[in-house]
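As a starting point, one isolated chain is supplied in structure tokens, in the form predicted alone.
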Amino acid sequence: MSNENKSIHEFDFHLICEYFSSVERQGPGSPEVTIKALGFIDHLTNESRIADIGCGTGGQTMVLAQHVPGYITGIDLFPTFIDLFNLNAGKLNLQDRIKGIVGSMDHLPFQHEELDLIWSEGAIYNIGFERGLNEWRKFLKIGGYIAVTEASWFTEERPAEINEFWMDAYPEIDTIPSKVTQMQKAGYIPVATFVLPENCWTEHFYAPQVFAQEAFLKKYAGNNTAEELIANQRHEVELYNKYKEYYGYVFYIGKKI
């Protein structure tokens, strides 16, 4: 395999937190995105609980505080993203109702039907989107809703080499008609699907990286694993940019039954 095509997670797991942590997103998104979403959710009151699964740096979940009541818990496998999501509440005055905590998609620390919300904007593939709908269903109330982003293809064809890279990158990549059945094969009634505009990437996701791979290669000169994560970083905007009319990120929102 060639570097330019490694996937993300051969990568040193302390350089991937150190390079994304100098960045507000970890993955594709904007607030009007989260807000936008947040439109297809009802009957959330101050004693909600919403958890945020995969929440990085927190910059969604800063959002999603400032736009709803009640308590959100951020959850992410890195020490590092907690600490900084914690100091961004502080600083926004929302550490009353939003708490981050280091943990694993795999063994959430809910109860059953404790939470009226789950969110995951960019992070559900690390789990599996079909995985992670039936596993996370039981911490839901009945009623509650889950709001996820999942890399999705546009079309049923596609050329060969962005085939390639998303089958070994996130082989469960699929078209929206799949992923909407996925969800109501899990138990949800699909109440939302919108596929989130170019400037998701370009604007808040991309571009942002173009100063933090300049100073992470300066720091990091002549390490080659390093050198090879920006050189990677650098060819999936490449192809995003070549081929972004076959594939995107999407909203799916659903409600549990």
Ligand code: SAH
Given for the second form:
Amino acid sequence: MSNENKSIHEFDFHLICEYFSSVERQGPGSPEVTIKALGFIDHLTNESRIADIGCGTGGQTMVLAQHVPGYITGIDLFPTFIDLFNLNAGKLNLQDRIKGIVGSMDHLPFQHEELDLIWSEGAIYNIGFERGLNEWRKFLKIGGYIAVTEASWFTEERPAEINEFWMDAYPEIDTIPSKVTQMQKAGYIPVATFVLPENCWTEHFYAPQVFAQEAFLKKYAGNNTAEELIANQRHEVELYNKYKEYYGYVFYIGKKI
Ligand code: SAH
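Given the form predicted alone above, what does the protein look like in the form predicted together with this ligand?
Shown next: the complete complex, the earlier chain at its head.
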């Protein structure tokens, strides 16, 4: 979800949940990119324990489960997303290996050194990249992996309009070398980074929202909050189209040492 910094009251919260529940992904990404990132991770077995933090309705978790052995716990703050997550797991007959639970990424229910892999697509910004890498590290076994996607600048400088948008939305956005340094300092070997291709935004994130937006506006005609939510989403798409050479999402994969 995109309005990283927007404070929301209860009513907005339900509307936002409903809106994002109607699309398969709640952030940029694609099955191809999830599989590519998995290519850097080895040593997973039927006994491996994996966590997908900020899993949403589980678009990427289902792809993970179909390509790695082991047990996956998906965690998200929003109960509506977790209900859909568990429904999706059941539909794919993956319910014995995947479980969605409601919880917060700043209070994870894992034991120290329990996990072989921590996954988090488009979600670590909620706790902050640096804080997430540092705090989640204790849950990983030595030699375990973390793989997260994070908004990043592609250039050292950028136009004021897009800079201001991100300074308001997520001031922790930074260049790829800075993020890699943060990963190293947090106690991981930076194993790989790669930029998510444009279709992760256009085809997999924004395009499905076009239909969702029309349906949503129809249902909530005259509702200011709903109209504002959709206007924000549309503004974000415009900014992406205008400034996509300056920023995007990057996969950061690290190994705990
Ligand atoms: N990984 C999914 C969802 C990304 S959107 C995808 O790529 O499609 C970010 C997700 O983080 C949302 O589902 C939101 O509900 C969740 N989230 C926000 N704050 C959280 C917190 N404190 N703990 C756990 N999940 C959180």
